[in-house]
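What follows is a single chain, given as C-alpha cells, in the form predicted on its own.
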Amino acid sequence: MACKKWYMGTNTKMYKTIAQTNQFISRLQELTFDIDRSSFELFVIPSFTTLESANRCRKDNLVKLGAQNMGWEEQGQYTGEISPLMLREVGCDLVMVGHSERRHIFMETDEMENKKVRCALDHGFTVLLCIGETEQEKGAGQSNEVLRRQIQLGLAGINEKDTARVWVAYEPVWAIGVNGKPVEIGYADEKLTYIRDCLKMEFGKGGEEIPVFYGGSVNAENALPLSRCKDINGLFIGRSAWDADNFNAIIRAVQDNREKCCLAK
C-alpha cells in the first residue's frame, strides 16, 4: 500500500527581508533537491515584498511559493490589499487564508475567509485554509464546534472538484507564536481525525483527499510523533523552520520515518 503524499512548509510572517528570504529558499533547495517531489511537497509562505524575488530564486519547482493573505477582488478601492492578479504576476502557487493572526488581530470573519477562498480558487491558486480554537474555547469544551464552523463557513460554496486545490492546516491558537504551548500528541491526533470527519461530511470522497496539516509549536522534538497521527498529511512549521539547515534536519527525520512506515505496510 503506497503512502499518501506528504507536505511540509513554513510561514515566515513579518520576519525575513528580501535578501534573507532569497538566502533561505536557495539554501533549502540546495539541501532538499534529492527528495522526490512526487511524494513530498515543500512550500514557503514569505511576506508580500519578497515574493517576486523569491520566485526568481526557485529552481525546478522544488519549492511551492505562497502568499500570507489576499484580497477577495481582482481590483478596486481596497487600499492596502493585494489582489489575486498581483499574486499571479509575481509567481505565487498558493494562498494562505484564515491564519489565526488574521482572524484575531485583524478581526477577519469566517465569511471574509470564504470570500478569499473562493476568489483564490477561481484564479487557479491552491488554498491553505487555517483553522483552530482559542485557549478559552478549548477550556469551554467548544473546540469541535469551532473547527466544524470554520470548515463549513470557510469552505462554503466549494464543490467537490475544487477540493483538489484545497489544503487545511489545524493550528490551535494557543499553540502558535513565541508564547505558544506545544500540543499533546493525543489531543492533536483527536482533532485531526475530527477535521477529517468534517471534511468527509462536507465533500464526501473529495473530503478524504484534502491534505490536512498540523501547525503550532512544531519543533525537532515533536515533529516525529506528530507525523504519526492517523489523519495527518503534513506539518506547517513556524520558527523552528526559519533556518534552512534546521528545517532540513526536521524534514529528513520525518521523511526517514515515513519511508520506514511505508515499507512496513
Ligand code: 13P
Given for the second form:
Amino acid sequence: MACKKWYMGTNTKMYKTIAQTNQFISRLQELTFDIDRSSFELFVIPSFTTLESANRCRKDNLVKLGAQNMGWEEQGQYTGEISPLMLREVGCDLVMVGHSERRHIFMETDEMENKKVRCALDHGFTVLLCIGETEQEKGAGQSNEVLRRQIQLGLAGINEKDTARVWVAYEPVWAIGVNGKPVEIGYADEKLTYIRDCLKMEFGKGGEEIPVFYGGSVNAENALPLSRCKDINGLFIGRSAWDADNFNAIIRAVQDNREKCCLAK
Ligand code: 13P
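For the form predicted in complex with ligand 13P instead of the form predicted on its own, what are the coordinates?
Now the complete complex, all chains and molecules, led by this one.
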C-alpha cells in the first residue's frame, strides 16, 4: 500500500435530522482532531436540510462537507432541485453524484450524472462520482463494461486540470445497504484496479491521481483488509459509520495499519 493521502467518508442518506447531524459531526471532530489532515481527509455527506448548521459545527477544516445530489443549473424551473449556488451558500465543499440509490430508485442516467459533474466542477466543488454494477450485470459478466461506461460517460468532457477535484467511489449495487452482501476482498481489489486503469486511459497522469474509494457494507471486520487493496485510496461507509464512535474505531484501525506500513518503507 502506498503512503498516499487516505480518505474516510460517510453518506448519511435520508437518516439524520439537523440535531443528529450536528451531534454526529461534533463528536467525530472531537474523536479525530489529532489525526494529521495533510495525509488524511474525513468527509461527511448529510441531508440538504442539515448542511447549513453542519457547516457551522465544523472546526479547523477537520471535516469536508458534501451534498448528496445537485441540480445542474444555477436556477430555473426545476421544482425540487438544489442548485450549485445554493450549496455554495451553505458552505458545501463536495458534491456526490450518481449514488446507486439516485441511479436505481430515481432513474438517473449517465448523461444526467455528467451534467451534474460538469456543473459542480464549473462551480468550484470537488465531485464524488459513484459507480458500480448491479447483481444482474455482475452475473452476466458485464461488470467491467458497466464500470468503464459509467466512467467514460460520467466524466465526459472533463479537462485534465479538473481531474484534481474528482473523486470516484466504487460501490457495487449488490453490496450496498441492509440487503447488501459484503464484497469478497479479491473481487474489490480486481475492480478497483480496473477502475484505476480506466481512469489512466481517460485522463493519463491526471487519472493516476484521482482518489478511488470502496463502499458497500464496509464494517469493522472488512475495513482493514479492504484498505490493503492495491488501488484504493479510501473507504466510503454508510451504516457502520453513522455512530461516530464506531466510525472512529474503523478510522483508527485503518490508520494504525497505514502508519505501520508507511514506517516500514
Ligand atoms: P452501506 O455501508 O450502509 O452499505 O452504504 C454504503 C453507501 O451507500 C455509501 O454511499
